[in-house]
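First comes one chain, alone, set out as C-alpha cells in the form predicted alone.
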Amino acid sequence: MIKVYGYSVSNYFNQVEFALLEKGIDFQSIDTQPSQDDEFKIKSPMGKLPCVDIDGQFLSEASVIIEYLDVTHDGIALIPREAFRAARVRQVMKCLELYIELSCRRLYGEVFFSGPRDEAAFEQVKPVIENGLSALRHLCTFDEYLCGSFSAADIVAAHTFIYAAPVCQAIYDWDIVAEVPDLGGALDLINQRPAGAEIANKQAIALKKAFST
C-alpha cells in the first residue's frame, strides 16, 4: 500500500490524495510535518511535504507523484494521452503553481498569522498574478472543467485557489476567481466530485484546528 507522508493544511498533499482517491488507488496517510533532518530528507531530499513511499521507494513533489500514480494505476486518466492535449494540461498546471500558488505565498503571513505588510510582495505580487489570470483566460476552455475533460489540472486548481483566492480578497480586496469567466463554475464541480468534497472536508477541519489552538 503507497503511504502519503503529509498534512491535510498543506494544499500540495492535498493534491495527490485527491489523485490517489480519483484513481482508486488504496492508501495510508501519515501525518507528519516537513523536516530538514538528514534521517527525513532520505524520503524527501528538499525536506518538503508531500513525499510517498511505494514499496520503499519514495517520490517527493506533488506534480510528479501525480504522474507517477497515473501512469502506473487504471483508472481515470489525469493527464491525457494524447500528446498535444497532455502538455497543455501540465502548462496550465505549471501556470497556476508557479504564477499564482506560489506567488500567494509571499502573502500568507499577513493573512494567516497576522504578521506585518511586506510592501515588496505586496507591490509585486499582484502583477504577476494578473499574468498567471490572464494565461488561464487564454489556455482553459472550461467545457465543463479547465481543460475539458476533468485532469490533474483541475485538482491543482481547486487546491490553488482555495487560499490564493482568500488571499488576494484580503490584501486587495480582489475576486481573484471572477477575473477568469467559468471558473468559479469549473471549482465548484471540481470540489463537488466525491474525491474533492472529501478532500475539502479535510482540509476544512484540519484549518479549524491549526487556527483554533
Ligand SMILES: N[C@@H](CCC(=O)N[C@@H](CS)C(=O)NCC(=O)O)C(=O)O
Contents of the next structure:
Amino acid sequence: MIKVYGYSVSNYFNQVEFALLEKGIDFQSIDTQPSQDDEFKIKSPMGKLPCVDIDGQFLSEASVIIEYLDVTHDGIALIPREAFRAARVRQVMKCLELYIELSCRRLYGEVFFSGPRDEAAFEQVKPVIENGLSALRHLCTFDEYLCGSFSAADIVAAHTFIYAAPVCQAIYDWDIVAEVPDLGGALDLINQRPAGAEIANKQAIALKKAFST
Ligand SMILES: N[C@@H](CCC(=O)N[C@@H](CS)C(=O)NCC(=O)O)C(=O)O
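Having seen the form predicted alone, the form predicted together with the ligand:
In what comes next, the whole complex appears, and the chain from above leads the way.
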C-alpha cells in the first residue's frame, strides 16, 4: 500500500491526499515533520513533505506525485488525456504554485507566527501575485472547474488559496479570490467534493490543534 508522509496543516501534503482520495487509491498517512537529516533526505532529497513510499521507492514534489498516481491508476483523470488540455492544466498548476503559493509563503511568518514584517517581501510579493491572478483570468475557463472538468489544477488551486487568500487579506487587505471572476464559485465546488471536504476538514482540525498549543 502507498504510504504518504506529511502533516495535515501542509497544503502540499493535502494536495496529495486529495488526489489519492479522488482516485480511490488505498493509502496510509504517516504523520511526519520535514527534516534536513541525511536519513530523511533518502526519502525526500529536499527535506520537504509530502513524499510517498511506493513499494520501497520514494517520490517527492506534490505535483509529480499527483501525476504519477494519475497515470498509474484508473479512475478519474486528474490530468486530461488530450495533450493540449493536459498542457493547459499543467500551466495553471505552475502559475498557482510559482506565482501565488510560493510568493504568499514569504508572508507566512508575519501572519501565522507573529514574525516581524519582511519589508522586501511586502514590496515584492504583491506584483507577482497580481501577475499570477492575471494569468488565471487568461487561462481558466471556469466551466465549471478551473479548466473544464475537475482536474489536478483544481486540487492545487484549493490548497493554494486556502492559505494565500487569508494571508493577502491580512497583509494587504486584499481579497485575491475576488480578483478572478468565478474563482470563488469554483473553489466552493472543489471543497464540496467528498474528497475536498474530507481534506479541508482534516486541515481545519490540524490547524486548530497546531495553534491552540
Ligand atoms: N515543492 C514542494 C514543496 C513542499 C513544501 O514546501 N512542503 C513544506 C510543508 S507545506 C515543507 O516541507 N517545508 C519544510 C521546508 O521547506 O524545509 C512540493 O511540491 O511538494
